[in-house]
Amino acid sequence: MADTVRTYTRKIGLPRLIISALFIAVCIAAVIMKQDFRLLVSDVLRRFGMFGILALAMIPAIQSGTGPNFALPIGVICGLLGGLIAIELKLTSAILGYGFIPAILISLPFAILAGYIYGRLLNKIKGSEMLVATYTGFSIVSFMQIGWVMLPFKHPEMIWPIGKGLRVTIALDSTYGKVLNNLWAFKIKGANIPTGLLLFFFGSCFLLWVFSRSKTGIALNISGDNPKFAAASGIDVDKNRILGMVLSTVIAAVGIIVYSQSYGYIQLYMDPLYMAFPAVAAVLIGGASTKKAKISHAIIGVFLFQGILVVALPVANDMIPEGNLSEVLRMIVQNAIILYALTKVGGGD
């Protein structure tokens, strides 16, 4: 019996088991405390869809052998540039998704170029990818503090009324804010189902799955799983590492546009820096390691991670009603999950 339990624990992964148990526990607590479960379900589904693609960006990076992409802010900034340029050029007609489609299309060249350059860099420092990635992400975010002030944007909804530069937070009410959330949305017993958002996320998962089954996708996976065997078989490992980073950066660019439309705002300056760790933690909680990852790991991990954040906070606020502790508790719970995931990168091995 004990051997069977240990076998299933290793198969499923200790982090996933513990986080799943915690999620079930806070859901039970929410029912006991008579929380509005319809609102909680709506929030879980919304956050699942809006964070999902950012976590999905980790899959090709890990599969190519470069490890979790802690330089996710590179792709995030490319996506933000695409969104800003679409609004600046007023490509916000209804037929263009109020700017959502142009934002994605404009961001792609930036993301492909940035991913290629970053992939070349990682090929020069094999073995130190995660350390260098963290510094690279921080550096690009710091550099763009100047860029957001100096870039020649003129749209009145984006720039400061007095002074120079872009605002810290730019509202998307008049453009593509909630465009996916509201697409084919419907209610089930009071719980809002963001159909368009979920379909876009699962559609992205399907496209990545199709790519992973292609000849190029299989070669990329082999390059990360066994570089020596791949090289002996005539596969260009360095080329596939670059391809993995290009894909990761492109998905991150699309992911931040999806995130921004769901949130209703574009957030600039230091905010892109905080996107990498939750995405890494999500795939690790979902069962991935620093060397192997599947699309299912991103789906499961994001659902558990965001589900706990959504349900645990109102429960904690009911238990400690003195003052509004929601933001403090959110940071404590989120960073505790991230820290735990990073200490269990082997998925329970």
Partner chain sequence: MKKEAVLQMKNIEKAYYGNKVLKNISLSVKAGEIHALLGENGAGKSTLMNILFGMPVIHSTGGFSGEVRLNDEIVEIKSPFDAMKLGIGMVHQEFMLIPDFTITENIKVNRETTTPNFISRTFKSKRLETLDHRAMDSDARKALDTLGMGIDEWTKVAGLPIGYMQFIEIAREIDKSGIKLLVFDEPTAVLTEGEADNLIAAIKGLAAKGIGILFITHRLEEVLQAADNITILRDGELVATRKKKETSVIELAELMVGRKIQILNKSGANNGGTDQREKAIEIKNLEVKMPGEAVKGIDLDVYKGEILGIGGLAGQGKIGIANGIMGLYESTGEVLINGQNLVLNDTKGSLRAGIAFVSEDRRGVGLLLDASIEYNIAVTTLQVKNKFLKRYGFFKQIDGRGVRQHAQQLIKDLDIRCSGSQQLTRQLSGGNQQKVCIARALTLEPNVLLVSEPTRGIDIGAKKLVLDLLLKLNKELGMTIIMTSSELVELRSICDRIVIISDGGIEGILPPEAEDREFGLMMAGEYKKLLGKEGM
Contents of the next structure:
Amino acid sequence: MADTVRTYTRKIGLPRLIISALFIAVCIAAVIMKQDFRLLVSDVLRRFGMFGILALAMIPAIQSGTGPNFALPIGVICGLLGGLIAIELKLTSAILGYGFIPAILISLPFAILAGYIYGRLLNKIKGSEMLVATYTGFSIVSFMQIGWVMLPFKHPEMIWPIGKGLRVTIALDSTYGKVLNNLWAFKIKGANIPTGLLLFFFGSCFLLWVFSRSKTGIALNISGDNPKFAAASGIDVDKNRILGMVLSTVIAAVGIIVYSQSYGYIQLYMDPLYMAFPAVAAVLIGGASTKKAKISHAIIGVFLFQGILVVALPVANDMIPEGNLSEVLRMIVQNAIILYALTKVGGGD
Amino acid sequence: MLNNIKQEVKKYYSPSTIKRFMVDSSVPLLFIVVCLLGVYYSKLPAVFIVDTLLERITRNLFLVLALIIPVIAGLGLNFGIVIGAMAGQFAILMVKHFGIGGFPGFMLCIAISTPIAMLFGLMTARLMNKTKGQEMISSMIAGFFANGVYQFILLFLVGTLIPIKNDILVLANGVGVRNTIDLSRNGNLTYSLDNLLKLPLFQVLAAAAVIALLAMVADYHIKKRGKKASSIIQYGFKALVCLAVLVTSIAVLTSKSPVRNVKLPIVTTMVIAGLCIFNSIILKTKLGQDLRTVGQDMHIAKISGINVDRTREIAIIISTIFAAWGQIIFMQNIGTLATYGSHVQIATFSIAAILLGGASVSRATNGQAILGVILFHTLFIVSPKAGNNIFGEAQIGEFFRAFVAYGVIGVALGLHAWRKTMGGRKKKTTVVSE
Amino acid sequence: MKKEAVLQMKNIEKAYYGNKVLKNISLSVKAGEIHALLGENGAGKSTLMNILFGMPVIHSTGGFSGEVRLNDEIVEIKSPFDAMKLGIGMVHQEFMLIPDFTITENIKVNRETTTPNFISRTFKSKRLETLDHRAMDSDARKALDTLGMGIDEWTKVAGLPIGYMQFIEIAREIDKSGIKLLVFDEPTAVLTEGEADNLIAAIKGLAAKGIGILFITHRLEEVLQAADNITILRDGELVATRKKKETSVIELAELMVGRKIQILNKSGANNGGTDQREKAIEIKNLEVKMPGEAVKGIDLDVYKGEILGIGGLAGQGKIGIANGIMGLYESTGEVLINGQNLVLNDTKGSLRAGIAFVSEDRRGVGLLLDASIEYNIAVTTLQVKNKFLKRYGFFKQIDGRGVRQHAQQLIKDLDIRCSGSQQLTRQLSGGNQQKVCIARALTLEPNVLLVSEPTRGIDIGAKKLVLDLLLKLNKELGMTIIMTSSELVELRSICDRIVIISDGGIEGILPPEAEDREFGLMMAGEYKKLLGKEGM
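Okay, that was the form predicted on its own. Show me the form predicted in complex with the partner chain next.
Below: every chain and molecule of the assembly, starting with the one above.
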């Protein structure tokens, strides 16, 4: 009996098990405290779609062997640039998704280029990717702070009325804010279902899945799984690592655009600084490790992680009205899970 | 004698070694130039710069020096000093609760923080022993995690599980510690170390230079009688530095510039000097040699019978304790504890500072720490003004210094990783100079 | 004058997981004696040394039987540290030196001389005592002088020539107080000839001071140059102990290699005279920069339909040949496949030219351990030949059904024991993993199959199955096979010709039924020197 429990535990993975238990616990607590479930379900679904693509960006990075992409802010910056330029050029007609589609298209060349350059960099520092990635991300974000002030944006909704540079938060009410969330949205028993958002997320997952079953996708996966095996099968490992990073950066760029439209604001300056950590934590919770990841890990992980945070929020506020317990909980869970994954990396070989 | 010097110049100061020196110290050299430009463009009065800089150096240097021992033990830059800082802040909160101020209050902070920091350090070290090869990112994430726990304790356990009734510390509703705590109220901790003794900086410098010169002459004569005569050039160089300090100090003192009135907190400076001495003395002991051996090659250390894990634990515990003390020194100078913010950035800033001084992941010295702190804080002081004067936007200067902090860490880590992949066994030395 | 035996090992037996690797070994080294321990890779030399040094690997696998005596006292050595305390020292093959430390610091690692100081007295801690650099330097000086090394003790090790590093290792061992026995593990492997001569002179000097020396090597000439007595191990058994005066290089070679062999390949494919036969591969002046297995220029023809064996001792370069042809390590020279020039350093090109490779590193290079059997089998062919792909609209996707059918066929053909084609390869036994590797290679439909160390780490029953399989592929499909192996018996049982590699070059080519001593001499690299000609 104990053995079967143990094998079962190993199969699901300790983090996923603990987080699932925690999720069920907060759900039960929510029932006991008679929380408004329609609101909770709407919220979970919204945040699931909002964070999903950012977590999905981890998958090609891990699969290609560069580890969780702690340099996610690079892609985020590209996405933000796309979003800003789309608004600046006033490509915000209804046909263009109020700027949503141009935002993605414009961000692509930035993301591809940035991902390529960064991928080449990562090939020179194999084995220490995670730490360097973190600080590359931090550096880019802090560098772009100067960029947000200096870049010649003129759109009155985006720049400070007095002074120089872009605003810290830019409202998207008049442009693509909530386009996906409201697309084909409907209500079941009062719970809002953001159909467009969910479709877009699952569509992205599907595309990535199709890619992973193509010849290139398989080569990418082998490169990460066992670089020596890949080399012996005539696969150029370094090229695939770069490809993985390009994909990850592109998905991150798309991810932040989806995130901003769902949130209703573009957030600049220091805001993207810690963007990578919840995304990394999500895929790890979903069952990924720093070396192996599947698309399902991103889906399950985001659902559990965001689910806990959403449900715990009102529960916690009922218990301790002051302070943001949910935020503290996020910090603890998120970093504990990353630490756990790090202890599983093994002696750095 | 002249021949000796010539030979030595040939041996140690050939064009190739000079070139290597330039490459090795490219980071500090670059930032010395950047700082000088910043000072020039900021157009700030010298007295302001010197005074502020001095305060910032004495405030921050102890924390930066806490980074050195883990580097020697091969653990890299200890991002976990944040955790030590939290231990320091726990102690400060407790002392505030007891309402003890002044120097006794300060010493009580030190006493309380030490066991807490030891425990935190041990836990961090255990984690780092489990994540060999990924120590730095582990210590960084551990810092984030600890911050979560820290907030949980202070925001939600204080007043509920931990019964504390104290209007100054606890929020109005009785649960959670306040966001900012004024250290000068209810037992004054502000400047409790700095104000013990303050003397004019340039008088102290002049006196120190004279003493150093005398000591050097004595030392030279004693060594000369022994077999190994030390390098004449090194003596000459040191003597020149001392002379330069002496002359500058006298020049400042005789001038009417307000700079001559800048005062140095003597006790704080002595505490910092004490840590510098500790860092170099520890290397002369068996423990220090073990730390170096472990830092150079864990495998060899292990088969030679050194308890590698224990040695690494000692390194991190020492560093964490110093970080706690460093944070207390920091806070007594600042005077206001931002309960949830004061510690968050100290690892990033301290590490950026030591890297600016020319340290790397595998090599760090007292000298680099001192130079780095000077450069980093100069940059901090002048960049908003310089940004304003150059770009017409003070923000740009602020953003620039944030970028420098993150960027220099990113570049240092990247270079280290690059050398590790490329060089294989070509490791750099890890010796504290002097 | 009868000298006392420093070390006696009596009736040593050791088994790993029921597999006996040492059978009743006895060995005795007297004070001042240089005793050589001779044997092929896998003969049991390192296991014997692991026992002597109390390595954890011995104790974690159930210990050993027999007794070890030092100066006629039974000792129990539980850790390398115990061995050190008892006065047994080891000079490692790969240097255990810290480059950035001075020679003194390296000699004194964790044995530093210290003097108490105020703080160490207060805390009663030895670790806080001050280092006594002067005493340490003078100790180091003494050890270096014993070896006749003039180099300054405060020089940093980084940048010293390899020969010096070896001497520093020795200096460290003799600096340990009461050293009685010093073990040299293939000390000359990395040295130039001049350095090796110096080393042997130094070893003789140490022996003259009364230290017992155990000298592990496979260089026969050196053995006769240095040793007083020689013990030869083969397959975990003690074959013979000889006095230097009573033996010769040829006898030693024979003793090292000789054993009964069973020739499975009875067709005698090479009876047709090799000259007229078509060449499958021509290798001209191939050099491969594979670390530890460098190939330093070989010329070799491989004929169609033969099984060519490549043998030799570890580290001589035999492994490098196949890896070089496959483009896995940087190589230069010329390789012709069926008369067509092969572009070197291009793995994909080599695979497309019809060469398939089963790597010596099965778990590291040969398999995706966390992927299914079917995926492992198909994936290389998918990448190289665009097979197993199916078109869906714009996308080409992996053809799951095709992969499975193909894998199931091969599982049946090669008799891979598994729970199904979707089982992960990590869960398979070594022999079945090897079959999956072969299946992957066969899926490429190669003209030439390169197989390296096909039976390493496989139990005996499975070994036979793998060899039979190779033979069957050769006989039934006419596949040309180049098999690289450290196990001579295996090569002789199925190959048509056997090339012996020594020091990165071809020492000679022998038929499987050639005499033991010829193989032995070639493996030891003495064949050309002794007989002044190449084999065959």
